[in-house]
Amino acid sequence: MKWEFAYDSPKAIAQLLGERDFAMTKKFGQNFLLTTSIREKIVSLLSLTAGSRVLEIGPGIGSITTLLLEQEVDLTVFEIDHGFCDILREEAFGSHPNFTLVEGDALKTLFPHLKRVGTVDRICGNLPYNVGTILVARLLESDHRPPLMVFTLQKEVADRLAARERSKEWSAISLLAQADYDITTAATIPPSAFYPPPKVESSIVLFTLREESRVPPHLRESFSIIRGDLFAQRRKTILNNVRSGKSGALLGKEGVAALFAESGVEENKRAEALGWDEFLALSAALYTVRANRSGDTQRDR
């Protein structure tokens, strides 16, 4: 039988913590997301189909969950909180066929789960704040991308995200992510949108897989390398954070000028002031170089 829930009710929600004799967890950022359309939204965003293997990150007490349970998809839900674990199991969907619960850190459980079942059909949640851009960044930096994934996450972190080049908020984690993903904000949200309400806005963030990555494989590890580097001090050149960085480290002081005259990129520029291309040309120059320099230490043996 279908749980029932007024899922968009503050009072009901605190009348279930109470008797529950459990409160939030302020270490979790947990945030109840209210509002029926927006939760709708999310989940129509996802574009299921009956069967799809979705996981969800973050369920709370299940007012997404619900919704996507409707859908009669194959769900997987990862929850950190032993008290809400125990609403979803007993009262919510334990008995549902199609759910599974992973009780603990999603940080944790998570990818062990990937790499045991494999690339899903979709990844969502609404996730907290506290640990929303390491999860996204290491789903990201996996081998098991979803075609699609829906977050709802902080604004400031969601602008990032989908930022476009050479603009204030080009990131590290705006790289990471256009890599291999079209990102779109969806939807700003209100903090009244949730219970407690969060300081600041919230946004719902789609993640459509690239046909194509933008990063060949073979220069995965050095784009993930001049990535880290020239973001790693925003004030500094790029000269400067490539000196200081893991390349600088590997190639050293010849190396780093032969990185600069083989990539064709100015070197005084800083990092927000890159593009795609630029970005890309100092990887393929990275690869090189450190390739070249492999290749005369095995001749001097």
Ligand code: SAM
Given for the second form:
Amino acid sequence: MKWEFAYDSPKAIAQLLGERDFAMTKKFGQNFLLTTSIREKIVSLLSLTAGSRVLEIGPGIGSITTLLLEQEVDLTVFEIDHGFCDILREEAFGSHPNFTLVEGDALKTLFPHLKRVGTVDRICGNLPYNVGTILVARLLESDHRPPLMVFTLQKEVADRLAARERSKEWSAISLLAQADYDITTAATIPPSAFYPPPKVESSIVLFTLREESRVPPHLRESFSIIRGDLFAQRRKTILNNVRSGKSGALLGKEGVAALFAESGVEENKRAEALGWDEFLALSAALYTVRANRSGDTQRDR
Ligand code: SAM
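Now that we've seen the form predicted on its own, could you pull up the form predicted in complex with the named molecule?
Complete assembly follows, chain above in first position.
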């Protein structure tokens, strides 16, 4: 029998949770998305076809889940709250042939799952505020790159993910996300669209896999080091951040001088003033200087 539930009604949600003696926990960033048109937008952005392999993080009691299953996708959801898991299993979708529930912390369960099944077609979720950024960052750092991902995140995080180079929001996570994905903010969602309403605005973020990564495969490690070092302290110059960062530890004083000479990037700038070309030039220079130094070390032996 199809699960019918008034997901747009705070009263119905409160009643369901009340009957089971549940309370919403701030700890798990639990804010249910009420507005039907917004939930539909998230699903339509995913451009699903029947049989698509889809993962949803943090389904709650299933307000987006139910719309995903209507699309006849093969769905696996990851939920930490055991009470919500009982509702999903017992009342809502337990008998649905296309539905799999993974109970527990997605930060621990998602990556072993991806390792087992391989990269999926889509990943989505109205992510909890407390783990949203870390989960997205870990996904982007992993080798799993689904062609499309759609997440609802705190607006401030969304703005950083989608930031244009050299803008105020331009940061390490902008570089991480935009290396492999084109990022767009598809909508801003007011607190009133949630129950209970959070304190801040949210945004729906669409990640579309680029045909070609901005970072060549051999430069990925160097790019990751440079990205982390340069934004370590925004007020510092990139020279000082490099000196105190991992690249400085790898290269030493002379190596740092060689890095800037090789890259042609001005060392007294701040990271937020650099564009893609400069980050890539520094990554390429780090790669080259390290390779030269390891060649020197081998010759010295
Ligand atoms: N998808 C539902 C909706 O849109 O109405 C609920 C979204 S609510 C913002 C976030 C959901 O993620 C909650 O159900 C919460 O219990 C769950 N959650 C929080 N931390 C989690 C984690 N580490 N792993 C898996 N689920 C988590």
